[in-house]
Structures are given as structure tokens and as C-alpha cells.
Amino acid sequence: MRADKILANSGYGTRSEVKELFRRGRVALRGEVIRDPGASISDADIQELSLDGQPVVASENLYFLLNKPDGYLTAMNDDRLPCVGDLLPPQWKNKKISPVGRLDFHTTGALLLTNDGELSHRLTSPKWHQEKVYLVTYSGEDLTENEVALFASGMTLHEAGHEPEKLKPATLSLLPDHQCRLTLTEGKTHQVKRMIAATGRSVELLHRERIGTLELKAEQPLGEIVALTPEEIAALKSSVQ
């Protein structure tokens, strides 16, 4: 296949654009320097191919792990507020990429992006029992073993104003200074605020650590994205069938 077709395909750009990271010299065959868009690649070379020294991710399918800051809404696209549609590379825009669930506006960590809309639907769906994992850290008294229990039993939310809501059982792990680390299986809105509350505590600073086999590194910074690699789009798809 042309080299240039490759990144189009992929999402680098607009065929003109992908044309003009080879003349610029950006584009490298196992690190020598391709400047003829037109060049033909063999299946076995593609993954050899690399972009400004990165590997390059050619697939029609494109996944990304954001490190999602603070202040910004789960969203593509917000004409008030910034959006983590703001955060993608300008040649991954026209891709049809969209977040897979949402954290809120002040909620950080690890939010997947991607285009491969059959992974984002099990993922997202109640029958596949997704972990998600969530560093918190709360204020009022300290949680104790009481709450660890409730929650591992599956607590009922008895909530002002709405019927009582029966929870999955969730893994609660105590930690020092008013942080705990909570394991869900299920994505109801404001999940973890609404059950920390229950308890008479309040959430301060919520940070999603993992999605399913999908883990944020430590030396990803916030507001970063980074392209899966093939062994971690592997194991999310293997966790879904």
C-alpha cells in the first residue's frame, strides 16, 4: 500500500497533509527517512513505519488512553466549557473518535477514546461487568471495615426525592489520609460521589486509575494522550469477547 495512504487511513491527516509530513522528512522507515509519499509498503514493513521517531498506529480503528485533567467535560465538542475533544491532535479530528463513558466536568484519570464503536458498546454495557477503578479521596471521619462490608454487600442508595436504588457489590480498600480505592462494576451517574455521601462523607478529589485491563501509568501526565499499543487493544477486546 502507498506510505501516504497508510497515515490517511490511520488518521494523520488529510491525504495533503499526510503528503507534507513526508516532505517535511517526518515520515521514517525503520529509522531511515521516506520523503516520496507514493512509496509502497509491504504489510510486513508497516509496522516499521514511524512519525517524528513514534511508532505509527495504522489502523482504520484508532484507540487512545487520556489522562483527562480537571475542568474539562467528557465531550467531543462544547461551545462554553472546554471539552476533551480539545485535547486530540489536530490529524485524529475527522476519525469519528468519541469518549467511551464519561467522567465528570472535575472527575481526572483515565478516559478511553476510539472510533471502534462494537469495542465502546461492551465495554460500556452492564453484561460485560467492566471494572473501574477509582483513587478517592474524601473528607469527614475516616471509613472503616463497616463500610468496607456495606459495600461488598451491595448497598441500596436512600436518596431524597427518588426510589431506593440497590447497588452491585463494590471493593472498597482503605488507605492513609482520607483516601480509599474503590472498585465498580457499573456506571450509574455520579456513582461514587452519591456513595460516599452515603456513608456521610464527601468526595473531594476523584481519579479513575483503570477501565477494565486498561490501566493510566504513573508517568502519563494530565491531559495527555497516548495511542494504545496492540497487546493493550488485545486485552480490552479479549475482555469483551
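Numbering follows the first chain given and starts at 1. Owing to the predicted nature of the structure, the values given are computational and were not obtained by experimental measurement. What changes on going to the form predicted in complex with ligand URA:
In this comparison between the two forms, the rigid parts meet at a hinge, and the single option from Ser59, Trp92, Thr199, Gln179 located at it is Ser59.
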The other form holds:
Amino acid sequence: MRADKILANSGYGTRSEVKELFRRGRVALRGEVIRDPGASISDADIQELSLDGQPVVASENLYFLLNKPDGYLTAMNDDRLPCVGDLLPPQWKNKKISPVGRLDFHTTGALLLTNDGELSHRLTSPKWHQEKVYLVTYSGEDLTENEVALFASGMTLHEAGHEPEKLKPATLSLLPDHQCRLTLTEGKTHQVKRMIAATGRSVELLHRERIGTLELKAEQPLGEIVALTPEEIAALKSSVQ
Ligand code: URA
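For comparison with the form predicted alone, would you give the structure of this protein in the form predicted in complex with ligand URA?
Let us now look at the entire complex, which starts with that chain.
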């Protein structure tokens, strides 16, 4: 495989960022600098690659963080509506990449996309209690310390036509201007909206800021997909070991 492809696939940057690493003489094979990004590397040699003297951690799998925009389905394909698969650059299509968990059509923010089925399974499994942090803009009376205590105690949802549903404790931080930050460790369907509705308010805007160790950076605009760095991939994996 081309040397630049190995690094780009492993999260060391976009193809052009990776080419720059070669031009600057930062990539080596068995200690010998390789300046040609198109150099062919055999499977056996992949583990001999280094960047700035550190072994390259080559990854078979692909990991991306999308800052999901409003008005997109969490799906790879849809005949009628825009979906997050439309935002994936062409070179990553047909790689069996899919979203980890789901955000509602109007919810914005952090959405992990990967073809690592094992990681995806673990991150969504209740067993690992992955924190998800949401910034909520709501309408209605200001939330108070009563709701902070209610959410912290592990509230039970009583919804018409449904069995009562006991939730895990959640952390609510009150913010000015009808905003709050809500940290959940489970991912029931429409959970944030249902919790806020149970207090008599309604969610106007919902934005996910963090999934476990993975935080959206302020400079990542809505609609942009970035490859995770090897450190981010390692942190996510070790959080579900
Ligand atoms: N909770 C919701 O209600 N909607 C989302 O999109 C995510 C969490």
C-alpha cells in the first residue's frame, strides 16, 4: 500500500497533511527517512514505519468525528432526506462505515462514525456507561436545583401509554439563558427530550458536545468530518476495555 495512504487511513491527517509529513522528512522506514509519499510499503513493513521516531500505529479501521448539522438523519443512506452518509467524503464510502448510536434529525454535534464493529458495540452498550454530554436550550420556566436533584437521583419517566422507566443518575448543570448541560451515561431513545419534558419544559435546541473521551473542538464547523488522531482512538478503546 502507498505509504501516505497507510498514515492517512490510520488517522495521522488528511492525504495532503500526510504528504507534508513526508516532505518534511518526518516519516521513516527502519530509521531511513522516506520522502516519497507514494512509496510502496509491504504488509510486513507497515510495523517498521515511524513518525518523528515513534512507531506508526497503523489501523485497519477508520474512525471519524462528525459535527452533525441540523436536518440530517443518522443513517448512511436515505432516499428522501439528507443523511450523515451524504457528508462522508467519496474515498470513505463503501468502507462499511456507520454511525455509533444516533442523534435525532434536529440534534447537532458529536457523532462518531466507524467501521470498527467491536468498538461501536462497546460504546453503545450500557455496560460501559459512556458519558454523553449535551448542551440543551429549553423553553419554559427556568430549571432549578429541584431538577438537578431529581436527575441526580435517577428519575423515573411516567409517560402515557408506557410502563414507568427508571433512568440512571444524570448530571444537570444550570446555565443562563434557558440553557443547561446534561450528562447521561445511557442512551435511551429521545432521552434528553423526554427528561426535559418530564419537568414540564421542552427542548428547543440540542447539541452533543462529548461522547466519552471524545470532545468536539470549537474549531470543527457543523457538517465537517475529521479523522480521529491515533491518541483519540487509543483513548476511546481503552475507555471500554
Ligand atoms: N436525546 C434526545 O432526545 N435526542 C438526541 O438526539 C440525543 C439524545
